[in-house]
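A lone chain, given as structure tokens: the form predicted on its own.
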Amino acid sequence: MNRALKVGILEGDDIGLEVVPETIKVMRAAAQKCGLEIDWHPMPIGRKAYDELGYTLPPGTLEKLDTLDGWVLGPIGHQAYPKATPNAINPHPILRKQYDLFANIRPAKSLPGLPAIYDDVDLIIVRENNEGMPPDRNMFMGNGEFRPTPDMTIGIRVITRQGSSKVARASFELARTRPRKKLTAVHKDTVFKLACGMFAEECRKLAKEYPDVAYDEVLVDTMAMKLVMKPQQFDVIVTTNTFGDILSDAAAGLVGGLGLAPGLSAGPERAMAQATHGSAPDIAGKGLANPYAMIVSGQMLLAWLGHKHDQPKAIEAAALMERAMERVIAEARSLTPDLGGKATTSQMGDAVAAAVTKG
């Protein structure tokens, strides 16, 4: 494939307006250094789009995204959107469902020179992204939570064989690319015999197709304990939606917090770079936001696009971004306050982009 990659830019809310531009700055520098052609497509989304256009997800946005290979999405502060307003919706679940972004890939890695509870952690949690307990994405129509009486609320959990198999296969493929080649499936089939049982069944079926990947299973409560006690023992972890949401935040805490927690939502044809952290309205506009997680999410997107579309230059650009970020952190001169430095968001982005340009 020789055509330019088509990548969308959706800044999101609050600190997204600060960290996404730094991410694009670094991605541009890496693409230029490697001779990778990218067509960039800025698009409105979130509260700024609502204030300007009357929609948090403006008409035509989904159709435009359908023409792209992937996009960078900043954090969404949907809790602050106007309530009970049809046009002020949370775009997250719609984007994930529309493009079948079923695998939410969340690395947790301790970085030399930065404070962390544990050193030598290098794991990835792959979370099923479109099923499970979240009521805004587990139903075709309606809502997965309902209240039949004033004193009773019922929530539905959705697990399908297709969804379980897809995220399990993506996790086996990912584990196969890593040095340890190890995959741990996390569930609670001792209690949720049908739901977690189905997820576990699909993982076990696929394990037979990947004899080169060491496979084991851990119950979710035991996994919480093992993560706290010895996270270094894990490589790739695959689990269901809510279990993965909780465990990935815990893993981020072990290596320095959500400011160091990148993420990628991937599907059959497209991927979306989106850091794990929220929109942090309390520090928005102050130049304090740490761009690490968003920049590394962009790096993950380039790597995914490179493999998906057989673009060696994109893979090279992603590797260059990774080395540049590691160098900036090791030198500890251009880090934001949460990382022990005095740099602003843009100054840290400038430093990573400069490191990319130097090679």
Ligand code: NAD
Second form
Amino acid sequence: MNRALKVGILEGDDIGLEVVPETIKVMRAAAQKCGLEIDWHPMPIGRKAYDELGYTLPPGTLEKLDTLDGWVLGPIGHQAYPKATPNAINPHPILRKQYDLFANIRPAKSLPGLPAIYDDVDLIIVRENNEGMPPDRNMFMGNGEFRPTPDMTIGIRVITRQGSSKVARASFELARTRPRKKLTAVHKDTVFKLACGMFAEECRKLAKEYPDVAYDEVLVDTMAMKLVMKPQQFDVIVTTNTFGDILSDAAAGLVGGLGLAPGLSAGPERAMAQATHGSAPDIAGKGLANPYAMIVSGQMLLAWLGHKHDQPKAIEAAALMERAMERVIAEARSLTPDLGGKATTSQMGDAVAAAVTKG
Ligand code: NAD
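Which structure goes with the form predicted together with this ligand, now that we have seen the form predicted on its own?
Every component of the complex follows; first up is the chain already shown.
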């Protein structure tokens, strides 16, 4: 297929207003260098949209997203949204559900030259994105947490065969493309016999279809220890929603912190670039935010779109972004303070965009 890709820009909140523009700057430079056509569609979302339009997810957003191939979503600072209004909802679970973005792909990779606990980690956590424990995304209507008495709260965890099988298949497919071809399923079926049990059963069924992928299982508490002590032994890890959320932040810590933790939420038709980190209100507006995680999320989106729509130029643009980022990090001149440098967010973005243009 050779048509312009349609990509949305949703900046999000706090540092989203800083890291998303740098991401788009670098993606534009890569697209231009590779002759890839992208139609960009900026759209309001989050606190700014609420202040200007009265909604954190303005009416018409989903209809517009229906027409796009994918989008870049900045972090959402929903903790600070007004509490007593239905118009100030957290938008990202809605987007994940609406577009069945069931696989949240979160790489953790050591980068040569950067201070980190380990310098030889290269793993990817695939987290089921639309089921599990989060009460705002595991119900069709209503909320998965409720309080029958003032002193008792009940939370619901949803696990389905279909949801488990989909994320497991996506993970086997991903593992198959990597040199080590290894997949570890993480659960705790010894205690959550039905919920984790169902997830594990679906992973085991699929393991038979992928004899070329070395498959094993680790209980989530043991995994927390193994990840901290010897993360090099892992390649692709698949797990349920909340286990994946926690383990991926831990994995980010092993390779240098949340500023280095990119992510992609992918579904059958669309994908959304979304870094693992939150909106970091403590550093917002100061030029201190590291744009790496968001830029690499944008790079993952281009690679995904390239494969999905058979557009080699998008795959080429993603590879160019990866090499440019590696060069900027290796040269160590234009890094943000969390990486030991003195550059601002936009100076680091400029350096990556310039490295892309240089080729
Ligand atoms: P956070 O990830 O925003 O910040 C945690 C720490 O990491 C902070 O010290 C922050 O300064 C630092 N950090 C995060 N990203 C960074 C970057 N790119 N460069 C440098 N340092 C960075 O987590 P939090 O403070 O717990 O949450 C803040 C807000 O973000 C809350 O409203 C929370 O609900 C929301 N949140 C959103 C998402 C998302 O949109 N995917 C994810 C997590 C948290």
